[in-house]
Structures are given as C-alpha cells and as structure tokens.
Amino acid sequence: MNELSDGWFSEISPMWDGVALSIEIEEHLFSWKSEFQRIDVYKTRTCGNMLVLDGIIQATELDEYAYQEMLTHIPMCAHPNPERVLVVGGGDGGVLREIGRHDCVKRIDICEIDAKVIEVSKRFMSSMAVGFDDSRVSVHIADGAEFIADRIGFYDVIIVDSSDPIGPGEALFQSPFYEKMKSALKADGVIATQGESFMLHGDVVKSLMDICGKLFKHAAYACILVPTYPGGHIGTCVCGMSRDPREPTRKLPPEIQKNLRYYNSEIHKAAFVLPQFAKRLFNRDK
C-alpha cells in the first residue's frame, strides 16, 4: 500500500506498522501491473529516479550504491576465488554491476521472476541496469527456488536480492529455499541475502538467522545504511559453508576500490558488529 498526495509518495506497509517514509515527487514516470506485482517509477525532487514494487521502495539513484555494494562485495570478498555466481531477484541490475567488477568471475546467472522489472530498469534505472551489459551474464526468467533445485554444488556465491516477504518474495524467506541454496553451493560457497531491518522487523530477521544458523557452519548479519529505506537501515544475512564471511579473504584492488562509494575491507568487518539488543535477538549474547 502507498499514497501519493500533494506531490509526496509515502511508503506504507504492515511490515512497519505506524511508520511511513515520504519522498517528494516531481513526476510519475511509469506504472504497470505485471503478472506478479505493481511496478512504478517516480522522478523524485532530491533522490533521482525511484523504483517501487507493490508500493515498496526498491532503489533510488541517490543511495542505491550502499545496498548494492554491500550485498555484493561482502560475499564476493569473503570467497577466495568466486568464478560462478548466481543472483536471485535483482532485476534492476545493480548487483550484476557490482559482481562485474570482479575479474575472477567467469559466469553470472541471474534468475528474476518478473521480466518486466528488468525491462523497466533498463529504461529508467540505467546506472544500475548497466550490469546486464556484461557478456558473462545469462538471464533466466523463472522462480528462484525452482531454478536452483537441480544445480547441485554448482555456485561459489549466491546473492539473493529479493523484495520483502510479501507476494513473490515470500518463498525466499523460508527454510526450503535456504536448503536448496545450500545444495547449490560448492563446498566453500558463500551466500548473502536481503535480510530486512532488525530495527523494524526483528521477528523476520530472527527467523532468517535461525534458519541460517541451523544450515550453515557460519551465519552472520551485516548492517547497511540506506536513507531511503524505512528506518534508514537494512541488513544482509551472510552464510559460509567453510569459512567465516565476516572476514574478507580478498581485498579489492585499488582500481576497483576507487570506484566504490560505500564498501571497503574495514566496513566489511565493522558491518557485523551488532548493537546489544540485536545480539540478544540472535541469541549471541544474553
């Protein structure tokens, strides 16, 4: 649910009851009801173009880099040599753009359930959708859980850039999907998933961390600051089959690091330092 009133878009959702985020709009550029969801693009006064799915902000040109860089480079740098990478969701192309900075990668699969999101992102969010121009990218329009079911031990890194656990993204927050991801990883594989905000939906985050903790040797939650998400915060659940993803095994070369605006090796480690209430939420500290 959302409201457009007096030139302001307000994001309203039962996931953050009683809280709304409002952004001033200059123009409603696009609106379409696909088979799966409502897709809207707005030109904002201060945040550039903004992609919205079912009334929920997915990305703005102002601050998308924070989410895309952290969701991507934490798992990519936690792996010593990622060659095969899968993106589930991520139809805006931002995660693809960041994966493409890693020369060691030989194959990038993206599984997006809604082809219209890709089409719209290429038209209106070109600075992100540039990720689709990489020759290593293969696009699969399919359900992510079904796509990975027969790819046993195939990927080094899996990144899940999902919408919230409402509508088409709901299955991506449940144990069967995580079990399939684990099966699709190589022995030293790493996953990172959109992990919601422990400030606004601690129950969802706790459920994710409980699932990850049971399935993977290492599971941790990293914080990301994104001003145009409700609460200004989101997280990523990062899991390692054999090594702790909180410590980068590779440092990005200077020619890549100079083009990033959020991620570096120091914030990789610092993002996993949690406030006390979050430690208790994850049963890491009584």
The other form holds:
Amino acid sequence: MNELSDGWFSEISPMWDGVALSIEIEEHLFSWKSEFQRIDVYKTRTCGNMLVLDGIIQATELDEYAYQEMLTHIPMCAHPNPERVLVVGGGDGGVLREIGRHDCVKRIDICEIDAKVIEVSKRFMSSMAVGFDDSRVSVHIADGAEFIADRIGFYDVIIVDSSDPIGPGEALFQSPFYEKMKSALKADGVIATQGESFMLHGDVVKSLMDICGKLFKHAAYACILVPTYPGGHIGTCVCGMSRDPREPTRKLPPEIQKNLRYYNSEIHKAAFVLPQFAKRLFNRDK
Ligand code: SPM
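Return the structure block for the form predicted together with spermine (SPM); the form predicted alone was the one displayed.
Every chain and every other molecule in the complex is listed next, the one we just looked at coming first.
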C-alpha cells in the first residue's frame, strides 16, 4: 500500500503494523525534506489542513484542539501558579496557543529542533501557529535534551509535544531525557509528555510509565480522544514532583473556559481513569 493513492493519504507505520488511517485529500500544499524529516501539508476534504512529518499525521485543523488542550491544561491546572513554562517540540504552535491563555505565565520557552516545522506551520496551520504571536514566547532552535541540561530548577511546567519515537523524537522517550527534565523543574514542578496509545503500542507506553514512575513522586497517564490519530486515541504521561497531577489545583476562569472545546476540570480528573488492561500494564492493579 502506498502513502498516496486515488486521492487518499494513508498513515503507515510499524508502530501500528497492519492498520492504516486514511484521509481524503484535495491538494498536496507543501512538501520539503528538512535536515531532520520530511514535512508535508495537505488540504483534506473534511479535516482542514493537515501537517504530516515523515508520513505521520501530527495535526489536522478539525481536531487538533483535543490533543493541544489536554496536553497543556492538565499540567498547567495541576500547578497552582505556573510562571515559567517550557515546550519541547510543538513547532506548530498549538501548545503555545493554549499556554498563552493562562495570565499567570510570565515566560514561555519553546525548544524545537526543526525550524522548518515552525516556518511551515506559520504558513499553512495559522490557527495553531498563532501561539507564536504571544510576546512571552522565546523560540530556541535546538535539541531539547541539550537545551534543558543547564537549566537546573528553572521551570514550573514542561510540556513535551513530540512526534513518535521513530526519527528525531526518539530520545524524548528515553530515561536520560526524563532525568534532565526532572533537574530542570522547580521543587513543585509538573511535566506532561506525548504519551502515545496504550491500545496500539503498550510496550512504548509501559516503558514511558516505568521511567516516570521511578523518577517522579507522581506519574499518571491520561487518555485523549483524537479521531485523526491511529486508533482515535492518544495519551499524555503527566508527572508531579510534589503533587498528584490527577487533581486540578485551579479551575479555569469562565472567560478562558468558554473558548475551550475539550478540556474542563471534570475531564481533567476523568481522563486518568484507566481500563483494566492498562492498569495491569502499568502495574497499578493486578
Ligand atoms: N502539536 C501537535 C504535534 C503532535 N504531536 C504528537 C504526534 C503524534 C503522532 N502519532 C500518534 C501515534 C499514536 N500513538
């Protein structure tokens, strides 16, 4: 099976072997081979513009809000007063857009390895890239693990919005990176990382949860429904240095909540309720 056939894009990966999500496209808007990966943008028939890296769907205009809101507002609301926030990856700007809704934030650093992803998102995915317009944002084009190495005890919240662990995102799923993130957090810091799907690749999610369980006082996995990710599902691994991130410490004010489509305080708590096989997988229940 080819990635492009009869006007349809199919997402093919060994991470979901033998299964492929297909989306009907109207136009191939952009294609570029950067230093790190192939970047494609499609105009789809029913999902708006779609950003694809190395053949893997990163975001569609139809449903990007679900992932970006949950990956952002869970850690941000688990922390009582996040002032310094770091995004690793997230070059489309969607997570920046969500962080920017929080007035308590004073500084937002984003460390994206591939400058071309930012450039392309500003051109074709403007509803997400609007996040770069916030004056609190500083952009760093660098490797995430190297960037955080000398920022000891600096951040309240770190959000890792990575691609899958095949390609430039691979190191972001390994223990040394999590050790560096822990060092870069303040004593009451919170992290949230792209946690993959326990339905499709339990081994990847279990490895992530094992790493986090050893390093952090609290580590938990929250589910997010995203129709244009394989299986219609992804998760986030959320860790707290001192407090349990499953419980929001702040409720978003009505003027912010009214602009959100997925996150609220109820789903913050409910997203951490796991099916039995996942509890077993994470050794939370035999
Ligand atoms: N800001 C959006 C960037 C997307 N980052 C996550 C992409 C994950 C793509 N693969 C999902 C595979 C399902 N486990």
